[in-house]
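This document starts with one chain, in the form predicted on its own, laid out as structure tokens.
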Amino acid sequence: MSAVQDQENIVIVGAGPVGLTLAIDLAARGVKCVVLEMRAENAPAHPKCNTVSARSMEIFRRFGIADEIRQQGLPADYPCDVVYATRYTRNELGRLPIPSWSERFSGRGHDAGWPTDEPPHRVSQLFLEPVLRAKAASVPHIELRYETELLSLEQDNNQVTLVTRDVASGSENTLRASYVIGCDGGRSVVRHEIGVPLEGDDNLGRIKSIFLKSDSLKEKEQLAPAWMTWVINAEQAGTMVALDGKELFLCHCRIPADVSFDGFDPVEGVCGVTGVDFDFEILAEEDWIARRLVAKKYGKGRVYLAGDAAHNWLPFAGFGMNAGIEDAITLSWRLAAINNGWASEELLASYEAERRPVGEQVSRAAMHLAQNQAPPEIPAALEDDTEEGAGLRAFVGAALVERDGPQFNPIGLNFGVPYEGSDVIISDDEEPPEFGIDLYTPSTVPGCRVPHLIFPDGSSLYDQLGPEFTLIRKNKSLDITIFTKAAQRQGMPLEVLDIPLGDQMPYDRELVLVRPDQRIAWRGDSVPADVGTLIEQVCGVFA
């Protein structure tokens, strides 16, 4: 028999970087939530994830933690390189410059000059989860309770039941909720529990991740420090990551067709991955499959799914924890809005609108990155100390920096994915701009992200946007007084931002209404007529 507790307002399962996003978010904004996680509080994070994509890096500087984040993991002079070997420690075959964290804002780079406040920062999850965390539990209205897994839950049109037990005890709870969010990764308890299957395509190759330490390591290196290694050979390809510079490394290694997991010995392909004897721990293993999947629904009744739960792709281009925490954002303003009691329901509808065809865009993406970076075939002289083999090696690395420059460039895929097809953005007659994982168009146009402005003053629009909605106005002399009336009749909070841009491009409407995800809602050059139905319509509210 289990005991029962409390009705909760929302419970979200899943202590990772998403659900910890969702919860200090719905926090800022007044609302209380229950986080369970089935790891101890004091439990490292594995280092899963190791970019913090600037659209993430945006959220986290309104959470206040943006600059304890862009601290962590590599010391501040350790160049975050991308670089093409035939092994970790040798032969080095391109390189994508990218600057230490604190030389990031000097304009240099390969990724340099995003419009932006926040570019991508390379840090792994090892090192953000616990900023997260502290954050979390410093903030009120969030209850974290570790060590607590979720069994089962079910649902009918007014709550959610939850049955938890007790790591640590083995006793069961039942829990109820308003609403459930699952955060709770690629294996997902909660989608499992709602019956929503995966869509996409599966077991494109398989991998073992190897989280090591070793203190003699960085005395075999030949090549300059750099943040990622690819490495190509035809016996062991894999990837070896930095994670603090000094000691700790994560090693991806690609399993043959042939060798099962089991069958894979980590040590040897280590070694084969860095192309030298050296002594190691392995503090921990993961094995994976490759796949593009997308859940066929983001939700059903009153549960949701954020992050992994919903979609799992390849990890290129940083894109699959950052995804997640954008996830987060969209839904957690709409749930704090129907707490708060200015929005409908069926604002909640919308969520997967937005979300889901993103999950399938940036999923595409992401293989069409892996299929793009992988060599056709492996030369059989590309290590041999020859001519020939220089050659090859000078070949083979100019067409790698070229074929994958955008996977480490992804400024499209942070800023230019737009919302279409939501029944909360008012579209007009434009289109948004073409999509490019390294394109990026600013643009005013419903559903994209706000453009970044830096004004004369040297602040930042970002920084000046509202928490809530921000009705963004050219002209201060503009009559704008039905349009604020009508917010307050219904609830919404809207804070006006006065601008003076002139003709300044994108901005190219006198008025651009701005959410609370920093997406835009509407646009216009005058306050319509039918002010208040735009109202209603953006907070869900439909007759």
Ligand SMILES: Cc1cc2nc3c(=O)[nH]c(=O)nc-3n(C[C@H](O)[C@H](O)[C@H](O)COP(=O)(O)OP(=O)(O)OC[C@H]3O[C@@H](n4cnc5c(N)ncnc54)[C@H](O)[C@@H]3O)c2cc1C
Contents of the next structure:
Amino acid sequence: MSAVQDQENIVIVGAGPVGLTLAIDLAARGVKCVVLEMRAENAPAHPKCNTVSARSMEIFRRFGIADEIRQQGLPADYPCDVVYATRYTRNELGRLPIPSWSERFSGRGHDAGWPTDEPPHRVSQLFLEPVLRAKAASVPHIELRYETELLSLEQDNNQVTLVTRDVASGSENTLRASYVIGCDGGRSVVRHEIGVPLEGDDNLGRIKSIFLKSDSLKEKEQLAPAWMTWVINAEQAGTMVALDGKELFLCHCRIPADVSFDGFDPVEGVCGVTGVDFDFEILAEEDWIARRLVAKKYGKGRVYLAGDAAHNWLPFAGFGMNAGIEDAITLSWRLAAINNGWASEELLASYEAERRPVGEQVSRAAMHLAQNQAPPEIPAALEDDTEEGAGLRAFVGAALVERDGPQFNPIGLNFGVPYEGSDVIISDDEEPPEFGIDLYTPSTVPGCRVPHLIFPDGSSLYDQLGPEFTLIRKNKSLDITIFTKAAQRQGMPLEVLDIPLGDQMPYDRELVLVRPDQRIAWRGDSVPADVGTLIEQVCGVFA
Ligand SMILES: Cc1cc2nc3c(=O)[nH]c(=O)nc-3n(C[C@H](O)[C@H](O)[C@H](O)COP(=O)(O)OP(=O)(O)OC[C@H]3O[C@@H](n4cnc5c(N)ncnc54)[C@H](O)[C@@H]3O)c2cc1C
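Having displayed the form predicted on its own, please output the structure of the form predicted together with the named molecule.
What follows is the entire complex, opening with the chain shown before.
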């Protein structure tokens, strides 16, 4: 029996990190939404993701939760180093120094010196999700419906009809919405229901991720503490991640090609990676296949996809969730602008034009990193307690540190990927600068992330951007009245930020128009004669 409920405005399916980010950002823009989540309210997240990118931290700073997130997980003084070793407990091969969160702003470390208020942070999804959930629960505009599973949906030109199941009672309900956003992860029912296939490369490797608890493993460690330890030996390759710096660990075991998931013994895997017999409890396991898959479409009609529902790739450089978080904020200001009456529904079409190419590019970068990691020929004497063994370890360690330098300094993936080919970004004759995993050149070319600046008084440009559009003006004497009037006519909220930047690069234009998602929509040296058309265009209003 299915009861029909009232029509909701926006329904988000999935309260993972991406769905929660979308809900929080919508609420901050005054828009109500309902979030459907099939898990129970207090169900723990899987600790699989352990890197929150600088870009995600910038977004969380705008939500007012960045400091709280930095305090989760590892103790304040726990080094976030990346280590290479033959076993988790012994034979260090090499080390990339990454500071603890209390030293994150010291300017030291392999990934130091990025132009941001919020450098990357190492914290497990296990600890991140509760902060996002608590934030979402504290906002009146968000209605979180836990233990509610989406079964199916269909849409017409005016609405989407969803059939849901109450997990506790099994009863089915029907819900109507103006828009539905599928943030329901890799096995997305939403994506399935709108008939969108994934495209890319499948079966790039198989991993068993084991979440474990042990109060005795720390005593057996012969190496200085680290956040992540890559284990290289002839028997069991894997990665260990310290989650709380005490007793919680995540152990990713690479599964040999001739062994099935079920045929792989997790206890043997953990002992192989750690190199010791010790007491531990397995709290959860997750089998996953390394893939590079991107949805063919990021939406259809009134239904859109974000996060793992739209793309699924190997966690190299730590960008699955982080890309999803940026999907969410690219979508949320559009939905809010339409809801608040100052943008056209056509604005939504450019969501796919902006985010899908990023999904393609970042997923390919992650795949290349993974292919670089293909299990090397392990020299037989690597673990020997001999001069030859020591020489081999030094050689292999140096090669690994050099190979992975960019992966653990991914400034380009954080800040450098431009939006190109979007009809709501007004390009000029300059191409965005080239970017690479660890290559970033700040730029005001439309489509780029607005370059960060710290002013002489210590304040941050990012903290001074308005919640919606911001026009950065270098010279206060430049008359922008017709610009602000055009924005008013459209109803587009616009703040003017006067900053005496002089010749400070990369701000080489008098005016820079920044969108609510901190991307540059337009720049110029004067107000264009057809500024009304410009404003309409960035709001998705086309003649
Ligand atoms: C080993 C590993 C390491 C990783 N490391 C990183 C990293 O360092 N950095 C990074 O950025 N990413 C990393 N990732 C990827 C990251 O974990 C995912 O990208 C992230 O969880 C995606 O978030 P999401 O909100 O899109 O989806 P999910 O986290 O999968 O959340 C989806 C939510 O939807 C709910 N749901 C699903 N179906 C329904 C339904 N029918 N009805 C109602 N609710 C539903 C689920 O219960 C879940 O809560 C890693 C992944 C793996 C496997």
